[in-house]
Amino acid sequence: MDKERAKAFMSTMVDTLNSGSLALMMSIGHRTGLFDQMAGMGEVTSSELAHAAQLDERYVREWLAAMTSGGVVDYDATSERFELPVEHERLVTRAGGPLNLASTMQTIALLASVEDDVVDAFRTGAGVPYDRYRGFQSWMAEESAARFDSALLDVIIPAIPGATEALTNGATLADLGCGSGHAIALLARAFPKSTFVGIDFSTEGLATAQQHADEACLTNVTFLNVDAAALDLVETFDYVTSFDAIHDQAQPHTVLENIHRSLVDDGTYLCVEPKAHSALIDNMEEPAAAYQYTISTMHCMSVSIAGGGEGLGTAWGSNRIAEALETAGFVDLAPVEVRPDRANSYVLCKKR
């Protein structure tokens, strides 16, 4: 046995334990607003921070100890004051939009809540149905809203050739897997002459989407509560988008065929999926590969299998995405760079 290798692995495991623990505490810092409160405050005591955030000082003090130990905040032992470095702010506060990794840390607790179900799935080969993931819908809504607010109107839509002009003059666009409908609402406000349709199987998400649309008096929006595999619309939309939705589907290839059929001739589909390579070996150097395979095992793949699907997994990758789009009949595949969202691959394609 190589003792040095064993010692190095022990160190890695301790780092992993610390990092996993820190992720939970960062999630709490996001949910309680502690990071947002600390931003710009300069050096503060635990009492001052707790008072400003209207939280219990004892809990805040222990949380600050974890943040200090994890290198997230700075600490002056003489004055017993803590400070969130300006260099860290955009990565842990809501002001960072899609760069806010403290929001993403919520996935650790969300996935852990279904660990028993996933362990059973390892034994039975069955999946874990979507309704077991309590809180996942609201987390996805928060993550998506941050991405859409920062990039949808200024970067994503302008990246689709002719889309801004077409939507300004009046076109039809469907967002498949729309969730709580934040993207649809942004588009409907920006392009009042166009018609927008949100499609999702989640009654919870669509109820929220409809409520927000009603409150905003968006009359150019409708929602369809339907499984995308059962979507039966023909030549209805000029544009279709899907954001991180295809790999979760029980029947992804059927869904892509349905999207193709729903587009008018020369219609455009924007397919957004997690950025990854299709071969494991090609992902080995990716910084978040372990996280990606974990969320795949504990959610994306398992949800698909629960619906009787093949379980593509989060990291099905760019090669398989392209193959699936071409098999469904799409042509002129073209990657699009969206710098505010570096976690996903954006692929434009056409129906001919």
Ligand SMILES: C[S@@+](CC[C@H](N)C(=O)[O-])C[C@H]1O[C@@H](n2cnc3c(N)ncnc32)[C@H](O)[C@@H]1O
The other form holds:
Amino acid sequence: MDKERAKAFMSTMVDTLNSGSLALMMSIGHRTGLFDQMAGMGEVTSSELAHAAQLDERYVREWLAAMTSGGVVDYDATSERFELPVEHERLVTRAGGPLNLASTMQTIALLASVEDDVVDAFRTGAGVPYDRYRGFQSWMAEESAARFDSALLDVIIPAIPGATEALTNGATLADLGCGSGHAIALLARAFPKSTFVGIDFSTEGLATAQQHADEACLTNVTFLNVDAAALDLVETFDYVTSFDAIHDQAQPHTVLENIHRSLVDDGTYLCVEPKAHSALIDNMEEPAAAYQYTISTMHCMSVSIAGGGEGLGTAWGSNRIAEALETAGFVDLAPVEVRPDRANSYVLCKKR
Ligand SMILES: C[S@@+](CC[C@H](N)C(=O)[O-])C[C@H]1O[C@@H](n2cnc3c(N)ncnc32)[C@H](O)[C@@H]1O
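Would you generate the structure of this protein in the form predicted in complex with the ligand, following the form predicted alone above?
Below: every chain and molecule of the assembly, starting with the one above.
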């Protein structure tokens, strides 16, 4: 028994308890707009902040206590004023776009909401179906919209050789697992001569996607409500993209084959999947590995199993992604560096 090791672990566990708690409170700070409100206000009392944010002072004061204890905000005990340091602003406010980690903290609350189902699933080996995740589509849409807004048109599309020119002149692109369709909407607006198809089996996600397309008067967009494993289109698209939409499929290999078949002969597929190594040992030093395996257990793996699938898991990793693409028939695999998005790996490949 190494007493020092036990002591260090005790300290790690207390940190973990604090971090998990703080994540929930930061999610609340994001959803109530408290972080956005605090930014630029300088030093405020709990009453001033509550008044500005139109929230209840007692709750705001307790939230500020948690934020102070967690090192998120500064506190002056004499004046009883709190301040969001300017260095923290972009990491916790909507103005930070894809850097806003307070938005990402909502993941912890979402996963916690299905804990009972996941505990049952540990006993039965069954999965947890999508419909148990209340608010999944709106959470996902918010998470990925920030990334798409900052990188899709300026970095991701230009990284696909010839795509900007082809889409400007008129091409067809499908986004598989499009969710609430933000990527499709951005593309449709930027490339009016091209046609875009969003594919998903979430009625909720597609309803939002259609509503946004209608509001923006986009006439070059359609949405297909179909299970990607049953997608039966032949030589239809010049480009297919999938953003975080393969690993949680029930039948990922069938879906990749369907994507392959749906492309025209010289078609291109951009496969975007969570960045990870395929072996646990190689992920041990990755800063967000525990987070990634938790999302996997409590969502990505379990929704796949719920659909009768193999439960690839979030961290199936770059080697297995490449193997799966090649098995589906794709060639010329090429990783693409998309700097603003460090959480995902981007692989381009050709049909032939
Ligand atoms: C993790 S979300 C990613 C959504 C979107 N691409 C984004 O980045 O915001 C995965 C999406 O794949 C969809 N999906 C999962 N399995 C599917 C299937 N078998 N057929 C069609 N869509 C599916 C889900 O409904 C969900 O919208």
